[in-house]
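One chain comes next, on its own, written as structure tokens: the form predicted on its own.
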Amino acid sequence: MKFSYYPGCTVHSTAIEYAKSIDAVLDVLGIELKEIEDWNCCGAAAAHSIHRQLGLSLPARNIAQAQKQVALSSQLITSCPGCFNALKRADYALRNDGETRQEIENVVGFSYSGEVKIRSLLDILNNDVPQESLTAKVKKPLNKLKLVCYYGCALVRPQAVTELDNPENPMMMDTLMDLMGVDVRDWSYKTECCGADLALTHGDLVQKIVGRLIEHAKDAGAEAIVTSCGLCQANLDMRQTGPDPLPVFYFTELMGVAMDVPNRKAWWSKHIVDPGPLLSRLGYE
């Protein structure tokens, strides 16, 4: 399978032990991404809360980018939620408002077609991908860790525009950490912010929002966390302050050490909280 791929700026900086997972655990099951040419920022948080054709105008040109090459793939594929969100929002007022449309083919400079979907890498590995392909290549089953998945608020709302599963209970996540053997535990704030886009201007607050997941996560017997979010991995990596702090996966991450993939243990030297010791005492290292 090949898909067009929107990276995004945090993969390639904070984020780049995601990016190195991805292409291992892609690698394995076969999947080849092809990252759209001369590709800019999507905006984030940040551009719409400034101006709202900006915010809107910056993701529509990747999607005009993804256009130039829809003979490759007519689906555009991000791996981060706050891009996801960005592209689907853009992608959405191009598809349902005319005026707008017209505005943002203006400033960014082309027409748009429609052919492009945007979809999110959690989409394409459970919809796209067989189970029987991914237990597959499972050479060791995860059965032992105890996690809770962590979607955070970017990619599951508002439905309309995300077109994904229940934003309230997703369990995308949840299926493909099931399928590695994880002993995944249920709790009610998989889809809470945590408070990362505040993180500059009101730490306080924000180390306290962590402190309750962290909180919650244990009650429900976790051992650690997992998530698909750049942003929401830093914040709840490096703003624990409590005794015992849990480990916060990729999703990819934990797809590569139940495939068994060589070289992943540099990825844990990027991450605040080791895993390491974690998954040695487990037997998964």
The other form holds:
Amino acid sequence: MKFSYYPGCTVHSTAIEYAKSIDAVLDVLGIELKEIEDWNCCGAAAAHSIHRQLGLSLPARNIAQAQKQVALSSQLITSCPGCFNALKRADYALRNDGETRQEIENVVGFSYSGEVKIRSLLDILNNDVPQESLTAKVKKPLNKLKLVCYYGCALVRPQAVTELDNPENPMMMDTLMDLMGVDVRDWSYKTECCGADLALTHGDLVQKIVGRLIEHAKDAGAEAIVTSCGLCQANLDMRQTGPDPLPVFYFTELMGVAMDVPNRKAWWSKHIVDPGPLLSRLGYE
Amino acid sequence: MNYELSGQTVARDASFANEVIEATGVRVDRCYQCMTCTLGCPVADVMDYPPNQVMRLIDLGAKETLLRSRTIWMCVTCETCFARCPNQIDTAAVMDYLREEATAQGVEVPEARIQLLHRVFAENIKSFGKVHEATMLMAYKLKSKDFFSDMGIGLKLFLKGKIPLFPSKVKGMQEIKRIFEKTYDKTFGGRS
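We have the form predicted on its own; now please give the form predicted together with its partner chain.
Zooming out: every chain and molecule, the one shown earlier first.
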């Protein structure tokens, strides 16, 4: 399987361990990603928060870049929910709103073809890869690991735009973790917001929001949290207070453990809450 | 119809609701004040007007009150309100519009740091085409004069190699420049 790939800015910085674990796991599964040429920032929360047209035009330029390599793959994969949300919003507007499409085509200087389909990595692993292909690669089922799946906001909302899963009770990560043997706990905070970029201006508030999430994760019997979002991971990993903080994994890191891919120590060294002790106690490292 | 707001009697003005509907396509006039948005909002307790009151203020025409509110900056567009609204009102999209209006009009806002962070972030993209955390955070710290908060966390991330020193720049910077010229710069006039 071969897909076009939009990595997003954080693959070289705050989510570097996500990027490395994605590479390792997709290599095992024989999925090839071809990075689109000269991509730019999707605009994140900042662009749309203060300028609608800028918030649509920045991701639209990436759609333009993906159109150029449509012969290679018409599917553009992204692993970051923030980028996914921005790309999908731009695509939704370009596809469904003729007036906005003209505006954005004029700003970006391209012609929207509608050929590129934007997809999240979680969607690919759930719906394009057969479950038997995933379980066939599991060398160490993680059945002693108790955790909760945390999806956050951007991946699943608004549903008309993201076209993914149930916006209140998504199951894509739960399903993948279950295939890896993980003891997945149910909880009602799967899609509760982590406070997002308020972390930079209102650290105390985000600490409170994160504290609430951690408390409920622990109530569900979780010893760790798994997520697919760099901003959720950063807020949960950095803003926990109190004793016994929970390690916060990217789902691809845990797939990597179950598939026993090499060089995992380099991922753990990037975490603030060291997942090493938990993984050693359970006999996975 | 007249209404009371902050001790003053004001006349209702329906033109603002029409302006919001025209600009965003969001049918704010469908709101029947069930308060589902406010019940699910993760930051309602730190807003001066919770989301359902924003809908009511739009109905009354209280544009000035909303543009000067703390609410519009505390909203992080998590879209829980829209996901749960029985009338499919995308309240978060309305917040985007109100923030853009407040910024374009140069209104003095009560959450200047949040507005500044958005602007510094956008201007970082204008410089490199991608976000470079180190220069972005530096610019934010200098302009907000908030030098000390989160220094510990910043240092930890730097030591873990998560904040690269050097930016990587998009090759097609003239395309990025063109996007900004036709959008952001046009509205905000290069004002910083």
